[in-house]
Each structure stands twice: as structure tokens, then as C-alpha cells.
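Single chain ahead, written as C-alpha cells, the form predicted on its own.
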Amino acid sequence: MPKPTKMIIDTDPGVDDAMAILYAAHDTSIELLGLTTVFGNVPVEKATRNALRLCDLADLEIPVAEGAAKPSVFAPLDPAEAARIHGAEGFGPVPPETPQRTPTEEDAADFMASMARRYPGEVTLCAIGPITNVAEALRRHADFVDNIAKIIFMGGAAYVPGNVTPYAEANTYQDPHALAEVLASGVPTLMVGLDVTMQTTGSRDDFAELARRHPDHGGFLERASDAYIGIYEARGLTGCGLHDPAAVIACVKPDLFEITQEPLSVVLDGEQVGRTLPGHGSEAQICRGVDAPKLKKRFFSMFG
């Protein structure tokens, strides 16, 4: 049996957030060894405590380190927007509640460094917020770019129209100046984005499946999925898209998907920032296609 892919998963919870982060609680091929935490679908602070919150709820006892709280270049966006999607306070109708863990010492750079530090080439990062905490690991510690092995970022829209603008995607959106610098690193970077995230949606009736399965994870992603999938019902869709989970599971069975190599670059500025644009850049793989079905089936299969 092949050894779990030891795996860092940045993220800014976010209700699609918590799918892929109970996911990654219950798949047995991955070695979860800690959360990041970055602003993006709510505020950093919110973020971190909304990963703790997901740690008790799974009893990972991984750290958690909290880290960016604005982007690289510009100024912070409306949290309004984030939470007309996500609700204010990151998992839609559930209230919030104080965590009983606490975070790391060491911010989110430092941590991503050491951890890839101690596992020379074996952690896998996948960033399923705006990636602000990777590039600033990439700023401040010359040896990240050789330690850590891969970079799987869900964001981009390559061959799609984006969700935040008729050319962008949210994540790359919020952040373009963090992805140019990890596009132009080196480090093996696989592009998840809406080309492939939005052919795999699960469904009000998926969710409730999952809550009578699994009541404790299935019953808490039912609920703070409820005004999410009425955002994408009112799109004239079934479901929610499975953003970030699709991300995660890239990270082990990327024989799911159709992947390219090709050059990758993100437009900084204009009416078209936040952009990324195959054919232009550095070197990447970029999802093409997926097999949805099968991704959707190992999704809801994993909580039991």
C-alpha cells in the first residue's frame, strides 16, 4: 500500500472550505499535517477560528496557523460580498462557536517552511484560498522552493468565464500579484479551477444523504450548505459546486483528471485582473477535464 501524501491544506473556511477539509479528515491517503489560514471568504481572524472549530469537530489533532489578512498589492475587498455567499460568519446559518483548540505561535510562512523543511520533498500544499500565505513562504525562506514538493492551488478559470467577473475566478481574483510569484517559483504548480469545479456539484439531495450517513460531518455540511446551494439553485444549477474538495482529492487521484501541461500566467491589472491565461508564462498543469461522476462518488463515499 502506497504511503498517504503528507499534505498542508491553506484554506479560508468557507463553506466549501469544510467539505474539503472533513474530507481530507476521513481519507485514509492523506496525512494531514496542519491548516493555514488566509483572509478570502472571511477575515483572517474568522478563518482561523473557523479551522479550529473544524479540528474539534473531526478531533484532528493538527496545528493551525493563521496567517495573511489582506493581499499582497491591494487593498482588501468588501467582506459583504463573502458573506452574501459564505454568510458572515463563514458556514452559512451555523452559528459560530469558540473553538476548544488554539492556533500555532508560528504564523503561516514560517509553519508551510519548517513543515517542508522536515519533509524535503515529500508535502504536497494545496492552497484553496487566495494563495497570499504561499507566495510570502516563497519571500521569505530560500529553501521552500526546493522542500516542498507540489503546489495544488483550486482557482483560475483557463477555457471558462470566471465567477467574481466575466474573466476571473474569486481566489485569483482577491490575490493575482501572490499567484504570479508561485507560478514563476518553479515549484510544480497544478492549476484546479472552475474548468473542472463547477462540472462536479452536489445537490440538496446529496447533502441530506450524507447528513443520514454521517450525522455528525454530514449533518453539519448539510447545514452550512443550505443558503450556499440556494445561491447556485438560483443560477438555474442542482447543486453546489465542489470547489475545494475537488482540489484535495486532485492532490491523490489526479488520475481523475484531465491535466495539461502548459504556461500559465495571471493578469495583474485592467479589466481583466485576476485572469489566468494558458499559453502565456511560466510552465504549469492546469485540470482540463474531470471524470465527475467518479470525483463525486469518492467525495460523498468517504464520510461512511
Ligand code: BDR
The other form holds:
Amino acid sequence: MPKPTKMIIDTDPGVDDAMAILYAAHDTSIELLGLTTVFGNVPVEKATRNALRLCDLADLEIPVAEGAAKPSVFAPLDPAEAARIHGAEGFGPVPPETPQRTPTEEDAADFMASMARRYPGEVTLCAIGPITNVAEALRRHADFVDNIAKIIFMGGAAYVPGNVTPYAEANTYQDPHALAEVLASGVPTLMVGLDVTMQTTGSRDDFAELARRHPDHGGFLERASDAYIGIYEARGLTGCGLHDPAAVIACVKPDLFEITQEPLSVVLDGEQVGRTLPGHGSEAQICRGVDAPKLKKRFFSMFG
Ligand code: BDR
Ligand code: CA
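Output the structure of the form predicted together with ligand BDR; the preceding block shows the form predicted on its own.
Full complex below, order starting with the chain above.
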């Protein structure tokens, strides 16, 4: 059996973040080194609480390191914006709970750099929220750029419209400056954007079936995703985009995606702020297509 991929998930849980993290807890091809948290779907204190709660739920004995409370340059958005999508506490209608676990002393950027230093060339960083912590790790730790193996981020919309503006996807919209730094860093980077994540949806029936098979984790995801799926249904879709799970799966099963190597940049101001622009900038990998049935099958069958 090949060695599992050492991975850090940088996250703002978040309904689909919860899907991604619980998935990762079941996927034996992933060795989860820790979670790092960032503002985004909820303020960072709630993101940390929610990440710890997911560790409680999945019996994940891993460090959780809190990160940035605000974007690199911009002022944070009003939390009420994201609350309309993920609920005020992050897991839709599921009420908040005080976790049993506690976060690390070390913050997110330092934790990323220490892990990359401990396992040079081996750690995949999967960023599924605004990419602020990753840019901070690059700024703070000169060795991080060489030690980290790969950055895979959920964000952007290369050849399709955005989801917060006609141009921009939510994660890149919130901190485009951080993404610009990551793209310019020279670290091999793979973008898993709306181009592929909107092709892979999970319906109410899918989550009900998951809940039947795995009452703990599936049941939690079914409850958490109730209103989230409703938002997609109101737009005429049959289910929610599996955004963050797609990024985690791309880390270990890139062959499910059609990937191109292209210059990539991000718009930092004006009407198109947060837009990811292929054709300009540093070389990056972009997921252009996905075998959606296979990705969906892998996600839903991983829970046993
Ligand atoms: C991304 O934005 C957040 O709302 C989700 O958790 C996901 O990371 C989708 O655009
Ligand atoms: Ca997210």
C-alpha cells in the first residue's frame, strides 16, 4: 500500500468544510497532521470551536491551530453575509457545542511551517477557506516555501462565473492578496475552483442515505446541510456543490480531474476583485474538468 499523504487542512467550518474534514477522517490514504483555522464562513473563534468539535465527533487526535481573524489587506466582510449560507454558528441549524478538545499554543502559520520543517517535501496543504494563513506562513518563515510540498486550494472560478459576484468565488473574494502571494511564491499550487466543484453535487437523498449508513457522521452532515442544500435548490439545482470535499479528494486522487498547467493571477481591485484569471501570472495547475460521478461515489462511499 502506498504511504498515506501527510496533510494539513486549513479551514473555516462551515458546512462543506465539515463534509471535507469528516471525509478526510475516513480516508486511509490521508494522514491528517492537523487542522488550522481561518475567518471566512464564521469568525475565526467559531471556526476553531467548530474544527475542535469535528475532531470530537470523529475521534481525531490531532492539533487544531487557530489562525487569521481577518484578511491580509481588506477589512473582513460582515459575518451576517456568510451566516446566510452556513448559519450564524457555521453548521446550519445544528446548535453550537463546547468542544472537549482545546487548540494549540502555536498559531496556524507557525504550525504549518513547523510541520513542513519536520517533514520536508512531504506535506500537502489543503486550504478550503480564505488562504490568509498560508500567505502568512510564507511571509513569516523563509524555509516554508521549500519545505511545503504542495498547496491545493478550494477557490476561484477560472472559466465559469463566481458565486459571490459574477466574477469571484467566496474564498478568493475574501482575501485575494493572500492568493496573489501564494501564486507568486513558486510552491506547486493546484486550484480546485467552481469550474469543478459545481459539477459535483450532493442531494438531500444522498445525505439521507449517508445518515442511514453512518448515523453519527452522516447524520451530523444531513442536519448541518439542510438549509445549505435549500439554497442550491432555490437556484434550481438538485443538491449543494461539494466544494471543500472536492479539494481534499484532489490531494489524493488527482486522476479524477482534468488538470492543466497555466499562468494564473487574481484581480486585486475594482469590479472584478477576487476573480481568478488564467492566462496571466505565475504558473499554476487548474482543475478544468472532473469525473463527477466517480468523485461523488468516492466521497459518499468513504464513510463506510
Ligand atoms: C467556498 O466558500 C465557502 O462558503 C465554502 O466553505 C467553500 O470553501 C465555496 O465557494
Ligand atoms: Ca470552506
